[in-house]
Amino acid sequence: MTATAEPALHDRLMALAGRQIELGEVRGAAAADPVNLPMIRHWADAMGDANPVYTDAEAAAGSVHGEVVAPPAMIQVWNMPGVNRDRGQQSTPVDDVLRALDGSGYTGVVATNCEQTYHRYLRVGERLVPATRFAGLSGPKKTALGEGYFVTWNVTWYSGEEPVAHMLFRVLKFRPRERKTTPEAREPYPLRPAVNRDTAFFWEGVARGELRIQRCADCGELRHPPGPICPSCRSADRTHVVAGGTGEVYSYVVHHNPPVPGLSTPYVVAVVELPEGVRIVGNVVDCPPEEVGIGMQLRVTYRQMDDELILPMWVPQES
């Protein structure tokens, strides 16, 4: 839904958004390290990727690439600034829509839109060089997070001249709403999750104290998220099992910022490796966030966010 936002702040704004349009196409730095094998090895054993051609040299030599390759969806990784984003960092033609955007008020951000094209496996050695091109700026728009603007850019990567890959990303920055202090006037919780015919049996469960898990009625094979094909078997029928509840952190986050609606900061978000065998994303909560690690034992446990919303959660088994 379109807003209305002040007429002056709305031309500044879009007037930004044309001179770097204009910028076209702008790159930034060489990636620090090149592509390489233990990076690699990381981040295929996060991601549960056990294709041998991304860490097995011989199994690699005999398969179609005929070396070692990067996974495509590690395209990101080689550009990424670490712990110290100021380093070494250039600026591209999305920073200062984006500044000027944080001092309009329009301070949160999430992102809503990311589509990758990869052109060709990464080989070991390569050494890539992200190039930044602003594409537009959409709004003042109505969400349920509050009101803002679309922004959106591409990012094509290159290795020497040869474009390897290329992404659309947007994101919307928005301006949070104000929270009511009055007792009774309980907001709708802003974040809500997607429920369709794959995740209602989900959700239901969570409604009545269930921790649900898909189960292929096939072949048996446990999944987690849902998804409306068994991976293993292609087969469409399904069920679900009713999980212990409990679980260990897998990995996790600890989110400072940028602010997010409904929710106070810093909090952690885990994976949670479930003894049923899958693996699930959820907050972990009455725990500092530094003394969340891995391999902490978990029980999931219920809160009601509204008047209609429950979450599944997870707290510290001996709590």
Second form
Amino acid sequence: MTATAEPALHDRLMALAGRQIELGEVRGAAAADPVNLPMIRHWADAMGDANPVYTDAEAAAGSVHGEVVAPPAMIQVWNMPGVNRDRGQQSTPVDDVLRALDGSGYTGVVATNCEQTYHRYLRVGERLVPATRFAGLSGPKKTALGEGYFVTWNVTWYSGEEPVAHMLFRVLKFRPRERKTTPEAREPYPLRPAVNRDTAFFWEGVARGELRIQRCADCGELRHPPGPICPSCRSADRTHVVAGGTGEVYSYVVHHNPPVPGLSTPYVVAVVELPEGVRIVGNVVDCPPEEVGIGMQLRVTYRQMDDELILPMWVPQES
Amino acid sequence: MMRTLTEDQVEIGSVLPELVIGLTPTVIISTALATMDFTPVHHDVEGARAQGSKDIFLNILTTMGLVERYVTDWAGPEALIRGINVKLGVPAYAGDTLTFTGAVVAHDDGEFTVEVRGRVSLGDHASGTVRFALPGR
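Got the form predicted alone; could you also share the form predicted together with its partner chain?
Then the entire complex follows, led off by the chain already shown.
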């Protein structure tokens, strides 16, 4: 299926491909080494190929070949560039196209086809010259790996003026798919409340949008912050009520310094007195610090600080 | 020297014995170097992983070599390989096993065609054909 590419980019790539095709066959550098027995022996050894016509002079002499020959599938090996691949490498008509695709975001590469024809077996001592012909560019196609272009070229290997082998090679240059990522994870808010068996009910309430105040299950007194034992009757039995969510500023400070991680200064920390009768500490937000004053009427709000943490805060009540 | 099959010993439908190659890191690396392919993904595990591969994997020149070997192991040392067409599939990673199967699918004007598949655990690593000639009787 044909995919969409930016028309200008597609036209540019196709124009480049057309120019490269017109270059025709471009000869490369002669192989660093002629066809030789040591390289054949290493190759056959690594491949596990025990064919004696490749390595055993006596057996080869008695074979249809009459002498040692190179494995046909070694054809590409003779002109491989080696470890320092830029050294003395001549460019081929394919290079410009691959570079243009890289530069357009088609950075992935995977070979899809390799077709070789061997006109005859090679003898020790022959030095090969490859000639590359750019054959075509097709795409963009949608593939399992991502959208991409197929790039095809041909190589003919010459021994002297005689073509001895031919190859068609095709690669897919593709735009790697975006890695599936979870929606932008927020930086965790650095200040975490201490959640324990005494305070868990409070934070469970916050998560549901409830401002919960601890209440002694025996004498009924409300207390905040939460604790294990009633300061009034010493009972360890406790429950909670849900506050109405309003309050007024009992006292406050405007914090300018020092900087606190996760907060930008100045900010207001207030002691908020609830009509239920307890006081609770919290930030006053959505209000310039200079407008905050004692007795200011507030209502609770819940702020999502990061992917997990919600904090209760206070905003001015609408008058 | 081991005998090479003669034309009258091969017919369309002849099945090649399976060849199983354990892809140890040694196989991956020694073949990459023997084919003069020093691309890091064929010898450097960290380099391969950095590119999104799970391990080092077989290079194409080796795939071609092994396909050729698969046919000559069966047909004999004097079989004349004329051409190999390979469609490349999933990577053949170190630690996997490459299993070749094949059968003769054509005999035309003295040239035989074997259809070859090289499978690894992920699927077809290489599939295609090898064309070759055999000595007369």
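Computed from a predicted model, the values in this text were never measured in an experiment. Residue numbers count along the first chain shown, from 1. Whichever C-alpha set is largest while still superposing within 1.5 Å between the two forms counts as the rigid core.
Original post:
Quick one: core overlaid, is I213 moving 2 Å or more at the Cα between these two forms?
Top reply: Result for I213: yes, a 2 Å-plus shift.
Subject >> Large Cα move at E126 between these two forms, threshold 2 Å, rigid core >> reply: Shift at E126: below 2 Å after core fit.
**OP:** Establish whether a shift of 2 Å or more occurs at the C-alpha of R19 between these two forms, with the two forms superposed on the rigid core.
**Re:** No.
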